[in-house]
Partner chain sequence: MQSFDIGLTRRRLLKYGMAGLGLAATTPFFGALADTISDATQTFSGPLISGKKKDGPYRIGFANGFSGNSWRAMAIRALELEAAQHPDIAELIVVDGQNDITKQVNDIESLISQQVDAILVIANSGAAVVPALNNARQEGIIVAPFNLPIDGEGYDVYVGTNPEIKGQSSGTWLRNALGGKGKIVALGGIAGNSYTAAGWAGAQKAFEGSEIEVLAYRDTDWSEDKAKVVMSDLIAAYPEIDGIWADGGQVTAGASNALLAAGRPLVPVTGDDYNGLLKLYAAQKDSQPKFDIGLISEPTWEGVVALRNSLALLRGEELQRDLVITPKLITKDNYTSYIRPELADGVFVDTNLSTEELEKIFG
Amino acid sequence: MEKAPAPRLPNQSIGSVVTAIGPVWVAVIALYVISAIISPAMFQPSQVMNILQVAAFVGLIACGQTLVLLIGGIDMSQAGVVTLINIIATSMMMGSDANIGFAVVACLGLALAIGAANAFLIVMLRITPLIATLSTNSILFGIALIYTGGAPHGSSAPSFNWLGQGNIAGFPVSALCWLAVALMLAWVTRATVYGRWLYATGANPVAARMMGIPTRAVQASGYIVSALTAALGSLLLTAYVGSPSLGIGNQFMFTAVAAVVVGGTALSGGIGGVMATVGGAIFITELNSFTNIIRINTGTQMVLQGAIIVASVVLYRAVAQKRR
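Put the chain from that sequence into structure form on its own, the form predicted together with the partner chain.
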């Protein structure tokens, strides 16, 4: 990506260690150490588990966003997917375990259709991804509004809530679901032919097409995966909170993209990876949690969050450049 020579690091061995484990993980650990020094509450194992439990929602959503950014696109409709799936899932479950299977299948089917619609707009009709997915987002929120008449009802089923609230040997179930999906996508993108097509399409779609890669199908697949992971994230969040809300997805329109970018995936495509996004999602959630705990007002909290995200990206990019 960068033609300029990498900046010289003061200590080559530290640099190579950072390069080996990935700069976002250094940022995650550095923020954890700093926040635990300032607020010892962050140091408790229960708080670490709490952060992982909550990071699973944005983390899962950002997994799919990573694929879209890798192919040089962007998906702004994930917020709408999260809201609509939350509304549909709660209204179909109606608090009854008997309805879980039907509701989950319907939600995933719906997500598949939304992803396919985005893919059609972008790949077939050649509408700019930003505009196409923002429009889809507006349509999805509108449908949620029409479907509920502004007054959502229903609740998620008690057994289903275990996914968002439960633990296995002290480890949150939501985080396990997230890591399972992330590891699978990481394997697909790093170890399969499809994965190589994905990176090649994002790095240079013209060259990729000339090499015989089905770039349109690859691009379409990104938007479908993105809608599916947004739906899975929404289902976990629904299991965590238990109730419907028309505003529930809004926060993810930008935090999902932020998690991917903080992880080091380039908005220009072709560079980055799913596991780095896992680190990005943990970093963003850790930062929210830390600024919730320390005694500052909301305004300072927002300034601090923005500044720390920028600072962390700038700082470890210097290191990351060396890797490439």
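Based on the form predicted together with the partner chain presented above, generate the structure block for the form predicted alone.
Only one chain is given; partner chains and other molecules are left out.
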């Protein structure tokens, strides 16, 4: 006589559901429900669109950061890239639609050069990623100060502003741009040989090299993509605010990393994914909105954000150890 299967415990069922959906998406839904209970206005579709519009900036920047963390590195120069691109873009456009093409090409070329410089410092000169990219961040901010003389000038072009402020059938254009880039990078990392190289390099670079994977080229590509997505995020943000600011990139130094880590990408490399980072970016944006609703000051917001990063790392590490 066959034995009846053992009944599943309630906590096992909950764990299975969370694993199937993804912990970060469960957190996104839970925080949204809590925020809406405290402030019923959050249930309005316009509030959801507003969250997606704001999340697009950090989300796009965090997409590139995800690739860097997957290869076992970190890019702290994204804040400097965002600031410098904002300064350069507005000073070249000068409020004229005729200058959009030239300004965008110049900004993306500059981002490509910054990413290549980071790759050279880390891959060729063997400087620790944290130190190398922090140095680059300081250099970029210094260049922005020298370029502007401390007084930024210029503005984005009216047609260009549609990317940051416009919508298509009520959906923010900035969010559409972000999701398009995220889906493309998710496909690249999950369905191509290059994507498998990324994960293999991050999990064990020595073993990956012995398998014939060009680990140096893979690592270099991660920093170049990171700089490019930071530049794209900066261009979207510039289109949203329409003016230059020397402090515009500061907020992304840690929030981009936080979005990636909260999404479940391991700081040690080899584990994670771009679509989970999308959830992480929405969660971070929701959290900022939630703290504004309950009127927490900026200092407490930073403490809360840091605590959530630590909690995320501990939680995902515990889950990974349990799976082993």
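What you see is a predicted model; the values in this text were computed from it and never measured. Under this definition, the rigid core comprises the largest set of C-alpha atoms superposing within 1.5 Å between the forms. Positions refer to the first chain, counted from 1.
- The rigid core superposition between these two forms gives a CA shift for residue 310 of 5.3 Å.
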